[in-house]
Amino acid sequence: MPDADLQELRARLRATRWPRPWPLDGWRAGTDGDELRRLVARWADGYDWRRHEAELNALPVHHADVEGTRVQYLRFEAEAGAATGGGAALPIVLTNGWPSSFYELVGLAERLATPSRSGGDARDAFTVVVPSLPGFPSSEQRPGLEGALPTHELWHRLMHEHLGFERYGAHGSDLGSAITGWLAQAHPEAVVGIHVLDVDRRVREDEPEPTAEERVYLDALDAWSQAEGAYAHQHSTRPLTLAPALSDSPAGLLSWILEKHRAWSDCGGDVSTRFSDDYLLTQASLYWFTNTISTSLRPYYERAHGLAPTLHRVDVPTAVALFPADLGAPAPRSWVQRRYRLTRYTPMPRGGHFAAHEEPELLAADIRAFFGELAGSGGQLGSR
């Protein structure tokens, strides 16, 4: 980033016009003011963007023009000695959610591509592709709301046509779980299996009535939405009213991101137990310098207005890993089986919405186990 952009960010942070405080402390009504002021001060004068920028630039960054959309992706090659089912290392595409970026997935990708560095077996390595979602940091947004190629189709063209993978696996969380499900539904001939952290939650009229266990689950989702879902309603209905404030004020942008990392992670109310200051500020910097917080809200609006695909049925093998502090409540096995060919169901002992960063070892192990089971039952998975 040019020096002028960095200087402007720091000037804006130092000149933040803070809201009048309430006679209320802590996080009860939103972001804690004292914690936000501390982080803003660090972002302005203690955070070394250039060091983190160098680390980001050292990643295996590539770009592709996919049907008119410029997509950035990271490609981590499987370490020497990798083999899945007797053939080449299985390629796998990883997709993050909101409010996150490709940066969350770097540690997970490294563990999957080079397991021997964390005590694993090189034979379990994957070739890992981490695309940046359209409209998120470092990728262009899709050109139009209507008629534009959906993200899951961009991913298939990236993996199949640009990178030459005949068959591949996929993993996703949050928005990435939906994209991963649509990808498997649309291309079962190419997707050997999917691993997701949450599942489709819609209640459909053409399905049987929810069981008692499923009703408890749906009621818990409703209660969570009432308490925590204001952001999604805003994103789905009036995102462009919110966008100028988040795009103009770095303190406002950080507040929006920070509160979600605290509320949605397994941090026990102390966000620092899961995320370092530098991690949070790097995520915020990626959004700020690329000016993509506005376009990152598009998926919510598109889904709410019938502009996103519908998940009918995923018929490829599916694994679900459920982290206890993720949004809402863990989906019962029976609910998952309504729309997915469920072959692995793993309740995790800890972790939350940002599991790839919070618990990368647990997540990597479950992904390896799932695709290892598929290789054991069906021979070679990946080919070029």
The other form holds:
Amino acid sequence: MPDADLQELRARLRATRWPRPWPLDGWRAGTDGDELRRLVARWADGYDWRRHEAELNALPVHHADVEGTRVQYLRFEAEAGAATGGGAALPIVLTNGWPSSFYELVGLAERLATPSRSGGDARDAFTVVVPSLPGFPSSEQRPGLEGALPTHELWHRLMHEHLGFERYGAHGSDLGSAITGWLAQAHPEAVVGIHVLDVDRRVREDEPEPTAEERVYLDALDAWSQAEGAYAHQHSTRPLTLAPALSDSPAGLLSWILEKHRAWSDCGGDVSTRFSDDYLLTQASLYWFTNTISTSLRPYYERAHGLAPTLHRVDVPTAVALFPADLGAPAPRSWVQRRYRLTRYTPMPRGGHFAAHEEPELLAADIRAFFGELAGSGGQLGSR
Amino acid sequence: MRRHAFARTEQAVLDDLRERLRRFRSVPGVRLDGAPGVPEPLLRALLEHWRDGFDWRVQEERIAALPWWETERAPVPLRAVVSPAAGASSVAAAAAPVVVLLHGWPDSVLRFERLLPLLGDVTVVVPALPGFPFAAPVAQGGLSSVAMADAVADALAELGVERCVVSAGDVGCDVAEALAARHPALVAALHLTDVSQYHFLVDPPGDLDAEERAYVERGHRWQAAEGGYMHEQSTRPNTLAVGLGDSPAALAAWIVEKLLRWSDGDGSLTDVFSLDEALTWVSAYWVSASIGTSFTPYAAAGAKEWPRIEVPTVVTTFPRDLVNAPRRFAERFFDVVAWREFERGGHFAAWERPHEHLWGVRTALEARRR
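With the form predicted alone in hand, show me what the form predicted in complex with its partner chain looks like.
Below is the entire complex, every chain and molecule, led by the chain shown above.
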């Protein structure tokens, strides 16, 4: 990142024109002004982007040109002795959601690739691929809306053609859960199983009426959308009206994503119990320097306008791990079974929407257990 | 109330604005069809003109020349444009009726600039709603529509106004309704250009007829397609206010989208607002830094906890306004004495169609209880 960009960011942060105070304090009407001011001050003076940039550059970063889209991905090699794929390491692709980036998944990826370093067994090691979503830090946006290769197809081509993996697993959360589901639906011959943190929630006319338990779940989602979902409403209807507030103002950007990190994590109202200042400011810096916040809104718009794939049925083994502070409400087992071949259902004791960062041990253990079950049941796993 | 000396914007604020416009960091160019926001060429044209052509000082002089007044004793301070009927030396001395004009979001008293010259024969009071541009600062930053109504009532009492006709649109309609509900002796007649959407968003009536049901469904479809701004402004106003308050480009995009989509032009902003006019409206929010506090009536909105308003009410609708209610629905909440659906015009009727808006005011004046 050129020094000039860094200087420019600091100048904007120092010159932030703050909104007038409001009668409601704290987080009751959105981002808490005091907490935001503290973080903006730290972003301008104190936070060391160069140090984090060096750490990011030290990650195993690669690029692939996938049918015209330049995709950045991280590739963590499995440690020696891996046998998740039946004599070799099983490759696995991890996909993050919004407002996040590959950075959230680094700790999880390291645990999955090198379990012995966190007290695990080297035989459980995966070869881990973390691609950056198109239009997110730091992959290119796809050019057009219609006819663009959907992200799950980019992922399959990356895994299958560029990296040569015949068979692989997949994990995702949020937007990444949807991409992971579409991937399994489209390529059951290649995807051995998927592990997701949330599931397709579309109500379909051609399915039986929701059960009482499912109705409670769907009502909770609706209530959540009313109370918390305004960001998604705006993203899916008028993304470009919002975009300048986030891409022309670093404080505006931080306000937008900080609120979600607090509201969606298992932080008990204190965001610092789950995310360090440096973590939040690195995520914000990644969005800022790549100027990708506006393009990261595109999946919402696409989904709302019939431009995203539809999930009909996932026939590969599916594991769902439900973190209690994640959005809305946990899907009942029966709801998951409507659309997925559910083989593992794990209510988690703690953690939220950013589970890979909040509870990497719990999540890694569940992913290992799921793919271990698949291997144990005689499934043909792994690549040749 | 006493005369208020309109304070000119400090030069440092204007210099800072120009600097921010100069360093506008544009959004990378994804071309989306349909209506995902302000068309990029329009936003660029606006920002260039704002930076290099537009002269706030000229607009400000015109606005400063309006007869501004401010309360002296009211518990919540209020500023208003107060124009006694032609020939009268003061409001108290005027025998002519009083018309109170209540503006909405995202506008200000400027909504009525074209209407004021048409109302020279009556006394006109145009409050700058607290939390909005040109308003007197209030301790709470902004107010709910109910609290605004009380503030307006207090200001009118200070002016010596005992009866008035209230004409309103948008948030102004929520204020007007609360004014009639809470201060019935003060309001002699209402003129509304819409029925507040909160009547179907919160606690809708259970016995709607087919036409009303179709309206409510249309309203919910409108909310789903267009109401993202309202959803965010009412649930997470402070999250949004940061970016809009820090970036003039963000503020222009947020406001001009509404000017463009809610008015009755042929697809071009300049059919209804010249660049100078649109930028005057946006600048009013920028120099007063009031975008965040203007969200208060959304964040503090709720059910209308009063019975049917028995004040004679004139409703005029304009086809490009947000969601127009049928008469029967309006009659549930108001004593509708006149109803007229105009063929042109939109959300900013007093600006777009001042003569048609005037018809509503005149009709309310005729219908008023004496």
